[in-house]
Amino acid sequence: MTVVDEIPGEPSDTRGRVAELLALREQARRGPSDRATEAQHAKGKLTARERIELLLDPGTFKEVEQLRRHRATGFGLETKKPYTDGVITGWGTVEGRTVFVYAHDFRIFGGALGEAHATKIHKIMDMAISAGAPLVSLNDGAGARIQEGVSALAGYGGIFQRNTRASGVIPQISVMLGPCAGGAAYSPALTDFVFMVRETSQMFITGPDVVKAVTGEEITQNGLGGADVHAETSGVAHFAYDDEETCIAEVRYLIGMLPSNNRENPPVVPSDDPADRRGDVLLDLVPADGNRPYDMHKVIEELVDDGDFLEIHERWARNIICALARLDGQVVGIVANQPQALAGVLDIEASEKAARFVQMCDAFNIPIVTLLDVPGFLPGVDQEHGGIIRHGAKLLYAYCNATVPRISLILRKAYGGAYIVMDSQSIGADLTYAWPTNEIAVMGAEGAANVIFRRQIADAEDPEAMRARMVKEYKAELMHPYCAAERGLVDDVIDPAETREVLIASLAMLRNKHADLPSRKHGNPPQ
């Protein structure tokens, strides 16, 4: 028998082999350098390591391809072979829940990703599809690895590939920690939520830079895509927050509000809130004069368990409210029109906010409840120019296409072609409801009076005590309390106290709703 020499260093047994091993992934843990964690905290920016931390339950991450290394060759690359190749991917638990996740290390090549880089995060993609579980993606890189070249571009190929094929089936949420230039931006931009923080996280398509050379503007790196401007002007991201620990923490309270996939349903928690709580202060809460305003997040706090919710794409389009809550401990996402900003009107913003946030719940199984409370779309060139027809039809589309459990109730007014829109009878509600003090018409009493009755107003020899009087003629034979529900458009007028247990009873009675949609490839939604 031939006897073949040790390698020198190398180890001879398995206790020697394991040792090495151990050496290895402190090494790929450690990460580049203590120097790199230090200029990365300096920054006010936590490790992928840190990150993922704070995101699952402690002890239960499970790395994947922890040794993993680039191929590439050229441009120094060969003499710099990280372990991880600057992203982090496995999967763990939120409380006791299974969720995948990948992390972009800025320490490692600026968390630029490369061929090995994208293939890791495809790999956890698949996972998390094939184990019906959601997905995180914290990132923190600078977009394509330019030495890698078009390997780099056909990575984030296939980023955008799965992110597609795992819409409406898994939770897909992207929490922006760092830089997202370029393509990369497309990748957050295609799944269901988008946390950001503010200082430290930009999404752009094109810099600053680029920007300046273009058009001349001279602008910051946060005024052109940082947190704020996404909040609250693009609508870009759902959620802005001041600091990491608090924007991932709200990561795990969002996760604990969805299923895990699109085969089940939400997490049901026990509440010891009362289903038949009364609420008499909604009585002198919301006005019965239909010009004045009030804030409908006090009658949603009302309503919900505890007067806990989470609010979507709380600073964008704030004239439409879109939140996630429990009734009974039961998840309900709540569409309600908002007083206090715009009336309450629909616009082209508040209609997109709420048709996606409409299809996110029908996609995961998540009844609706939908608040009215709208004088109608909002008049203007502007929307008219901006594309109000269509933008208006996305979110009659999506409630039209939802077959989840889904209940409106109308507090006050509900007119014209936003009343159709905001989920009534006529398209689908499965049960409407409103409060004695509901308005429901094609437009308001004023309105509808100069134009029925112009030339018994133009004729007549006091023009404005027959305008009031054709006012209150109009409001007597067509906007009393009771017109819809005599003519079955209503199944209930309710009292404004009882709407908690009405709405708790009535989600029960649909639990288990079944409704199909026409077999086809997929429909054709107004863009």
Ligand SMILES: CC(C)(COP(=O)(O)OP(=O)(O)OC[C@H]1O[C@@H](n2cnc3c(N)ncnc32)[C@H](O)[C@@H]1OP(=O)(O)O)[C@@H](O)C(=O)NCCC(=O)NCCSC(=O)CC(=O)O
Given for the second form:
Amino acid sequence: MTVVDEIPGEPSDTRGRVAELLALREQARRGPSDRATEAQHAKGKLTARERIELLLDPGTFKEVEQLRRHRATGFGLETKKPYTDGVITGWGTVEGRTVFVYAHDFRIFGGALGEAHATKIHKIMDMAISAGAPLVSLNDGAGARIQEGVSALAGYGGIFQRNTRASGVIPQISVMLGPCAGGAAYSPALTDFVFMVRETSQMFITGPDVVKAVTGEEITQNGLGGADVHAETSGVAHFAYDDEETCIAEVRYLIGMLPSNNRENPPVVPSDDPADRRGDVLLDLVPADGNRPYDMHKVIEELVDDGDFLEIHERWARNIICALARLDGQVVGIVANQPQALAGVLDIEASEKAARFVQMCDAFNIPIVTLLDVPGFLPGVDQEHGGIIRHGAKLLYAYCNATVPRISLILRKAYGGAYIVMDSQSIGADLTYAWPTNEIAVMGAEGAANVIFRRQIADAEDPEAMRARMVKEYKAELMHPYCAAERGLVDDVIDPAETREVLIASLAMLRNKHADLPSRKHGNPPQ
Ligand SMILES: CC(C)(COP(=O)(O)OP(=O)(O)OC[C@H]1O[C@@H](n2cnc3c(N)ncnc32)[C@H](O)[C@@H]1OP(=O)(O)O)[C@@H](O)C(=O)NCCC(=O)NCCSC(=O)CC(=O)O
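Any chance you could show the form predicted together with the ligand after that form predicted on its own?
What follows is the entire complex, opening with the chain shown before.
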């Protein structure tokens, strides 16, 4: 196919030229063939343009480089030069705010990335960075375009470099809507959020065939890198949905919670939910007995505007909850231990999950509210050998580095290192509150008594009675909020029913907080 073949006749005037342009545009818009579109639909997938229509406000999409074609030769490429080169790029709006987008067109070379395709993506990324607006990638591509060899690989490099440069400057959201292998999987890993759709999207560095050849393991594409695997086991995906429509609707919802760039604050949505609404239900929701589990989701629901929150990494590392929500219309990031999963302990995965979330909130001017009910870090050989020290340090580092408003509330227990890590006053929380059920201590009473009263217990006539007495004494002496309150380590002990009002008043006070870190190229965070 040549350009000349496609231009009808010899247009002699401007109207003729415009007709020619419209014909070319229509050809680019339609894509390769109806058969290819039917094949895409038959796989349960939408086309790139249908996806863009779902993502953006109706009629707002402005396409860039629609008439771009590759100039590669060899392997028959010189006769196959489709417009767009397999990726549709441009911008539009989501709820009236500018958003940039690129979408692989699987109908063209399986959405595989060649040189022209890559440079289109580079351009749209540069535009998004310059304009200070979020970038959404709708991924459905087979990785590097094999026929273009090293040029395709270099094209990926340019994307990765821009992803990294844009990190913390504009929100970057990757939506996985097809098989994404090799190079196609690295870019999403560099972005802020990864969305996947069950059954139709996969991410892996090497596919099942290579895995079988190298390790002998037999596995399906979904078993290796499907949405559930990445949302529950690897943590690569933040969100997983059953269909593309729901997935893209949730992307729009997320964008509504984020600022356009790191120089703006997140959008405020006025709320009818009264700022001083009491939460008496909290008095029964959280048992005073520190060993009894409860669902922290219900606490969050009670505190935030209209009970509405968006949980990130909902099914990975469930012992910690990370969510975006609004308090009196202002977006906040909530980090909360979940006593219902592994007693809310901090382990390797929970530390990694929360560290990335805290970092994201800090980058995008989202105040952080931390709800503590944590028995400590998870002991065990697996955890130690897996590097709990450096993974736990990631969370510590993220909090210590965060300059956004930070408020922490200790609901019940807060023991040892986990207490310090979860945004204690000593690592820079702006305000710390405690409920009367709070217990801040180096460790739980039983463990503490066994260590510090070991001799008295061993020498006693009735060791068990002595142990019980010592535990009781330790609890009475240390395990209540007033030790911390007396030392100024919590700013106030509050009635749980007043928590929403206290948080909202504290956030209002901190709205104009400004803090600078020491001048440096960048820190060297634990990895
Ligand atoms: C992505 C797939 C699972 C999709 O399978 P499907 O059965 O749905 O579709 P399909 O195989 O018919 O492919 C659709 C069309 O896309 C073409 N096609 C597929 N992969 C291509 C590629 N990488 N480069 C160029 N064209 C490619 C096919 O030839 C076909 O063209 P036509 O329609 O003309 O017949 C499979 O195509 C696949 O495994 N592709 C190879 C993936 C890969 O190894 N990529 C390189 C990664 S390495 C990399 O990126 C760098 C690195 O990290 O090392």
